[in-house]
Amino acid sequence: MLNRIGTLFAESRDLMMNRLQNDTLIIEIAFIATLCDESKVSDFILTPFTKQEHPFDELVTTNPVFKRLEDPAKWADTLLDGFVLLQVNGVVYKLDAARIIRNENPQTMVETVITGPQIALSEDLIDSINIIRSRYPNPDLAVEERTVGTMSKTRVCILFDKRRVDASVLTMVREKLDRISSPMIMASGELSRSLGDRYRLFPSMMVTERPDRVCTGIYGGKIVLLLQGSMFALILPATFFDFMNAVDDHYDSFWMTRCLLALRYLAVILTISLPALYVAIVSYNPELFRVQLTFSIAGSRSGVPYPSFIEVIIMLFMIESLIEASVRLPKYIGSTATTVGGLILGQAAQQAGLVSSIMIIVTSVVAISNFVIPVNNMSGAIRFLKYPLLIPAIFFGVSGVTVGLLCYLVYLADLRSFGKPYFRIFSKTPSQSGDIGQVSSE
């Protein structure tokens, strides 16, 4: 065994191979030191073998942590998964001794809440499943494991409630996972793209770090994908309205949550349509405003030398650049730098006559409204919907914006998430064929 493994990993300095002997037995062990927890190697192999309190060959055959490995073709992959190979009396066994670097007590960083749980999923699969099982103590919770990535061989776990899941969606997910041909899958976003979100305008899977959202999804008949090395889970299928619900909605009072939901939908409409409406009203339909407001807007634009859509594009470019900078900068200086940059740039642009003061208000409302959307991957998708609407606003005014919004609605109504309607409005309609969250027949 050692000769074959030594040939396979000829250039690996962290490969450990030993041939050990006691009074009665000779064994061979091989493992990759950087992937294994050496205390497990010592506790399960070296100490029992050297102390000889019990016959080691009997110990290996009776202890379930040692699993027989028949196929030599799997030796390399087994070592790379953090296992120890052990040869006793000509039989090769494997021992799981993987050393996992994990963040202790992971806290939510993206989906923060005020009164709900603060713990997040872990980058280790076992820890994440432990967290979910402790919150969903039901024997119907099923866990399946796959590997994705022809090179990375990343472990993926499929979690679902076998009494509530839609069998057709589950079959589709299994087939799509088996068909993934990407060499490297390292994050949940890559897995989402490989499952079909690469060219979609709206996400069909929800990315979340919150175990309570995961458990709510499983209870609702959805499927959860956990990826080794990522603390974000994928919940599928997802509707447009799932993305508009914050976790806080389950903890606050009924009317407060309904008011907040209405606020979010209003924010979505504003962030998509406000720049286009500004261009349309200033350039084509000023009669929609009262005369006083029309004169006020015209006065603020009196020093701006170019059309309104150029003004809008300048300000939107600045705000998108600030958002990107706030994401990439270190968190200790990111908020300060972008706040100061936004204030100085906005004021300087207005004083220099590049944009009007009304345009600065419009840009601020658009940026703030975009951040009201509670799920980040939907917020990113909606962030770019305002740009196509500028084109019909430039040529056709308010009527062009109306047609553009109608096209968005038609596109949403035509979308499917794993075969299920994406734009279903109400989540608690009676179960019907093809509906999301349908309880399968028992």
Contents of the next structure:
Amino acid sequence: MLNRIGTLFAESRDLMMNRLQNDTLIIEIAFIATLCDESKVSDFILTPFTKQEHPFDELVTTNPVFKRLEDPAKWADTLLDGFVLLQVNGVVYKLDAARIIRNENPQTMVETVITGPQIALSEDLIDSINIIRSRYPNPDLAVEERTVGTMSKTRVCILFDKRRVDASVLTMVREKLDRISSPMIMASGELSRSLGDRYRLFPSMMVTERPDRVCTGIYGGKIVLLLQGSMFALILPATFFDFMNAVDDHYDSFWMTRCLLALRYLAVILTISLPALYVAIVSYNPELFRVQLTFSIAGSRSGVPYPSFIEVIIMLFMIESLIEASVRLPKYIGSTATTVGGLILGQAAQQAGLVSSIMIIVTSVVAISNFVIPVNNMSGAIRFLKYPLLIPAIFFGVSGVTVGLLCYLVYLADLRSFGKPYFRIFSKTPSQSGDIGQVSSE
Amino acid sequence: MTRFIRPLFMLAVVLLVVFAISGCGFRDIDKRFFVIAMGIDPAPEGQKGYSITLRLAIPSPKIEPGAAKTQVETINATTIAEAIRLLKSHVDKELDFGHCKLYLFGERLIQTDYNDSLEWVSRRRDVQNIAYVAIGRPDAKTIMNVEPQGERFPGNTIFLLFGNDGTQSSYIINEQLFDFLRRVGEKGMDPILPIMRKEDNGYVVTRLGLLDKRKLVAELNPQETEMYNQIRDRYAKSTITANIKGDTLVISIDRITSHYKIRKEGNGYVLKLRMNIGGIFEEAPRGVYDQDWHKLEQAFNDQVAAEAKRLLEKVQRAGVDPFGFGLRYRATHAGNSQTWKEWESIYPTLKFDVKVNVDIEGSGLVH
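Can you now output the form predicted together with the partner chain? The one shown was the form predicted on its own.
Expanding to the full complex; the earlier chain stays at the top.
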């Protein structure tokens, strides 16, 4: 065995291969030291082997941590997954000794809530499933495992409630997972792109780090994909309205959360249409404003040398750069960027006569209302939507904006997320409880 | 590549549709001159056409009392359209009528024939139908040149005067363009226009001009204007007065209703107008609390009814129908071409039967 492995891994210094001998037995072990927890190796193999309290060949067959590995072709992959290969009496066994470096005690960072659970999913699959299982203690919770990525062979777990899940969605997900051909898949977002989100304006599955959202999803008949090495789960199928729901909406008082929900939709409409409407109204239909506002806008714009759409593009460019910078910058400098950008730039741009003061307000409203959207990947999609809408606004005014918005609505209504209508208002997947065994196996 | 052909095709279709509905020219708000009021006068003696006066707003980022600046431009031309076109070469920005809130006809124009000048107002697309229309006395140009002291932004006085945001006077009857055009075109209803005149450096609107389909025929004084307002609009923020034994008593109205019926009685027709008015004393001699209010009410009933009847008869004598009695008649009688002819013969001999029921609700004082 060792010779073959030695030829498979040509120049890996961290590959450990040993032939050990005690009174009765010669065993061969091989593992990649950097992937494995050496204390496990010594606990399960070296110590029992050298102490000889039991005959080691019997121990190997009785202890369930050792699994037989028949196929020599799988040796390399098994080693790379952090297993120890062990040959006893000509039979090869594998032992899971993987040591995975991951974030300890993961806290929610992306989707924060005030009163909900604060723990997030883990970057390790096993831990994540542990978290989910402990919150969803039901024998119907099914866990399937596969790998994606021709090279990276990343482990993916499919979680669903086998009584509630929609069978057609499940088969579609399985097929799509099998068809993925990209060599490397590192993050949940990458997986969602490979699953069919590549050219879409709106995300068709939800990326979340919250176990409570995952559990509600599973209970609602949705499928959850967990990826080894990523603390974000994918929930699918998703509807547009799911993305507007924060988990808080289940915890906080009823009327307040309804109002917040209304506020969010208003914010979405504002953030998409406001820059385009500004151009359209200021340049085509100033009679839409009240007289007072018209005169004050006309007054504040009188010093601006550029047409309104250049003004909008300048300001939107600034604000997008600002957001991008504050995401990318290290935490310690991040606040500097916002201060410099927000306070100094906004003031100065207006005083220099580059943009009107109304435009500053428009820009901040657009930026702030964009942050109201609770799920990050939807927020990104919405952030993009205002730009295409500027084009009809520049050429056709308010009627152009209306047609543009109509196009978005038509597109949304046409979208399907894994065969399910994306823009469905009543988004609960019909429960199939009691219909035992409808989805039993692949 | 085929997967891209369908979206591209869709995009082409959408673009075609969108191009078909394209808006008017791209011109930023700061490249437009907002006309806030437009005055139409007949051309000076010996010339044909019109003399057009525009009041243009000069926008300023500061909005504070007295900061309003305007520019007034006057030009003579044979048609209004030509005048506007000529005016464009006098100013540096595009004229925009989107915020023009007042179209003022000069008194001399309205006394001869206003129909031709209406054409432009009713056809031009950026003229808003909610704009106010009025008569300028002695002419529109004088009114246009008034620059009230305390305006916060150009034209604010006009907007506040006619709109409901600012002053609410029972003497100001605002007439909006859509209603004016409707009254000009409708059988059985005649146009009215408030008369705006200059006093010191401001406007005064107290009188109402009654028009037939072509020109100004009569004018209501402030009291008649208020009465008109009470009968037609049931305008509650007004007063009624009565003279009782040498004292003038004034009631401020809290609620007012008015309705009328046109009935055939004997040979002729009678218009029965009933008004119910409730209110409290605003001006009364001391001791009114202890008097018999039924007698006071009766005096009010008689005097207000007489006043209303005088107004109706004055209107009838002028041969116009600003209340829309004719429209009511047409609406409530079988409709054929004969109906209108009937009404035309009925109206000059129509009798008026006015009954007012005043209900005094309090003395206005705390006892």
